[in-house]
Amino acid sequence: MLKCFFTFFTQLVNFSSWFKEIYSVAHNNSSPKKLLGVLIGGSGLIGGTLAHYFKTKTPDEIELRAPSSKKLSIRNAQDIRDYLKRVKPDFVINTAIANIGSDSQLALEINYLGTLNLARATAALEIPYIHVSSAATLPNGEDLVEDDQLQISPKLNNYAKSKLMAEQTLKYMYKNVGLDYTAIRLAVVYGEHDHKIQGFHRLFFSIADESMPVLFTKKKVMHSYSNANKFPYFVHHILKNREEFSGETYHFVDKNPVELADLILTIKSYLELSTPREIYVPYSMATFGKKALEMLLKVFSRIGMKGGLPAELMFLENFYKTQTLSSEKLRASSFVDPMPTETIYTKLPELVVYYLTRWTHQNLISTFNESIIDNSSMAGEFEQTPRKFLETIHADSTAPFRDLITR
């Protein structure tokens, strides 16, 4: 009798274990696997926007890690191999770039060799690789398509040359080693949370700081613009639709290009400034002035005074020539614009408030109309009546956070 009971109990335990295993398998099959991605260049505007999107919009679907350069240096091939081998990601996104004014060595190591080694690693792991490129790889002109490209030449600046070489190597690896990649070209990028003053935000800063007395462009010069806030939605979409987007290059730009002079004058009106005046400086005069300033800075450097012109001035020619990118391929794809009416003009009010507040806090500018920014009453009390403010905090706002109390 005892033996029969023992046999029955053993079979019951085995059946219970079998049932749990079947349930676990069924449960796991019904729940999609959470993807793990690695983001290179997470401290920049595009990288930071991507990190914020995947953290807030897809926490149960995708985990995105953005290692610092101390953990993974894109300049070190062994770092790339060791990190990706250890983490075993499902995809890699590369938004890292060397500063546009970097010398040939740094541009080569970050923009080209870094891209190459990431591509070699992702090809070996057989995972998607999303590469962020630039309109700097394109010639000037109107309605440029994805197949348009500059010719590689020693005359190209280091930034354009390295980004162009990266694009061509990715295409070569797609055809010859089966790399699953998508290249996304951005034009003039705009958006919040850019901690560096560069690109469009350099232009905006120059206007706000009243350091642009006249217009360094000419009428009817048009450029394309890329919305940083929309970009993560596109990356998310192409990760979910690899068959459509693998091996392809896309221009991620707003549908309609923008006239540079009109944009400058619109920003000026928002800031209620008197400059820049609507006087168009010829290109020859602008280049002469640039060279004169460069010579003057060299003289100052000999007596211990350091300074430099914005790196963006290497693209001074682009201020006088049209470059617009076609968005036809993007609009013909399965991607649906999440904010179809949002443009650089509709975003300007938010950008003005955000950047004026930031630059004011950093004591970088102070000449604009301060009524544009709605300063909080708390900040006003802190500045004007600090003793009273301190007493208010002590009386009402020093209790421990109740939701963190564990006992």
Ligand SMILES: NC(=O)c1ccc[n+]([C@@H]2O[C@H](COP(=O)([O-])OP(=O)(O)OC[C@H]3O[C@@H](n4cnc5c(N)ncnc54)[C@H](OP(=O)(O)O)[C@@H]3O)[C@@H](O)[C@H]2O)c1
Second form
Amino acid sequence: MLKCFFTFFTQLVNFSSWFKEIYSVAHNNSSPKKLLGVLIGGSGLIGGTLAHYFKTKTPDEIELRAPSSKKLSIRNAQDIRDYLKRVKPDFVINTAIANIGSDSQLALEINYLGTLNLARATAALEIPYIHVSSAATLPNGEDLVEDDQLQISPKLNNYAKSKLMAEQTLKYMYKNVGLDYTAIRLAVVYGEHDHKIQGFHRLFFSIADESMPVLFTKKKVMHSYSNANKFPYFVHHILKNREEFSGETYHFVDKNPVELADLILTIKSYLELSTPREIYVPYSMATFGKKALEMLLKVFSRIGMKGGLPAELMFLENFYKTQTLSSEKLRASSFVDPMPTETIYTKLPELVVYYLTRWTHQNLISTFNESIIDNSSMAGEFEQTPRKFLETIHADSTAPFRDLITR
Ligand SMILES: NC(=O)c1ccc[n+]([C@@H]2O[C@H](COP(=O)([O-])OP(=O)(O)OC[C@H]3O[C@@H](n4cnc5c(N)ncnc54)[C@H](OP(=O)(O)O)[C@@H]3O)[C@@H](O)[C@H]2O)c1
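For comparison with the form predicted on its own, would you give the structure of this protein in the form predicted together with this ligand?
Starting with the chain above, the whole complex follows.
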């Protein structure tokens, strides 16, 4: 009797664990595993946009870890190995970059060796590696395709050289060690969250600050633009469709290129400013002016006055030369543009309000028409009627947050 009971009990236990297994398989099948990604460069313009997208749009599907460069510096190969070994991600996205004007050592270590070591780690872990690259790897010209590339040469600036070498090594590793990667080339990026004021936002800042008296370009110089807001949708899509996108390079640019002079004059009219005047400074005169300023700054530095020209001035030649990237391959892919009508022009009003508000708060600019941005909110009361503001807060806004109350 006791033996019978024991056999029955063992069978019951076996049955229940078998049932649990079946249930868990069925359950797992119905909700796919949540992916864990590592994002390098999450505090930057592109990285910040990606971090925000994955946090708000895919909380149940994808979790992203975005360690700061203090926690994980890609200059250190051991840091990369230790971090990825510990976190065990399902993919890595690299948007890190050394400052544009960095010396060769930093550009080499962050832009090239950092990329190389991330690729070596992801190849070992057999996980996808998404690499953000740049139009700086391309020559000037119109309708450039993904196979176009500059020749590697010592004459290239550190940024272009390191980005170009990174692209070539990734391709080599795809062919030779089976790296699953996608490289995405961005052109002139526009979007919110550029905390450093660089690239397009430097140009925008110079107009808003009225430090651009005339046009440092010539008529009909065209460039391609990349929309930072749309970019995460593409990254999400290529993560879900590895077969199509693995081993490939894509230009992530708006369909139509934009004339630089027209864009500058449009921004000027939005800001209701009188400068820059529509006078086109020839390239020879602009380079002469740049050299003269550099010499002047050297003289000043001897008497203890430090100053510098914006790093973007190393791209002065690009203000005078057309570089447009073909978006044909992107449009022929399975990716569907989530905001097909959004361009740099349609986005301008939003960017104007965002950056003017930001730069005003930082006391960086003050010369524009203040009615463009909404100053009627709390900050206005804080500035003009602080006592009344304090009383309003005491009357309406000091109750403890209800959702945090535990009792
Ligand atoms: N912005 C553009 O107009 C543009 C145009 C074409 C291509 N791109 C490409 O887009 C990518 C992102 O550019 P971005 O404009 O977003 O750059 P960004 O705003 O300058 O951000 C750079 C990021 O790199 C991180 N970083 C720097 N050194 C690092 C290190 N040693 N280890 C780990 N992280 C490090 C920074 O982190 P910390 O702040 O913590 O140092 C920061 O988060 C780059 O590949 C760039 O070539 C940008």
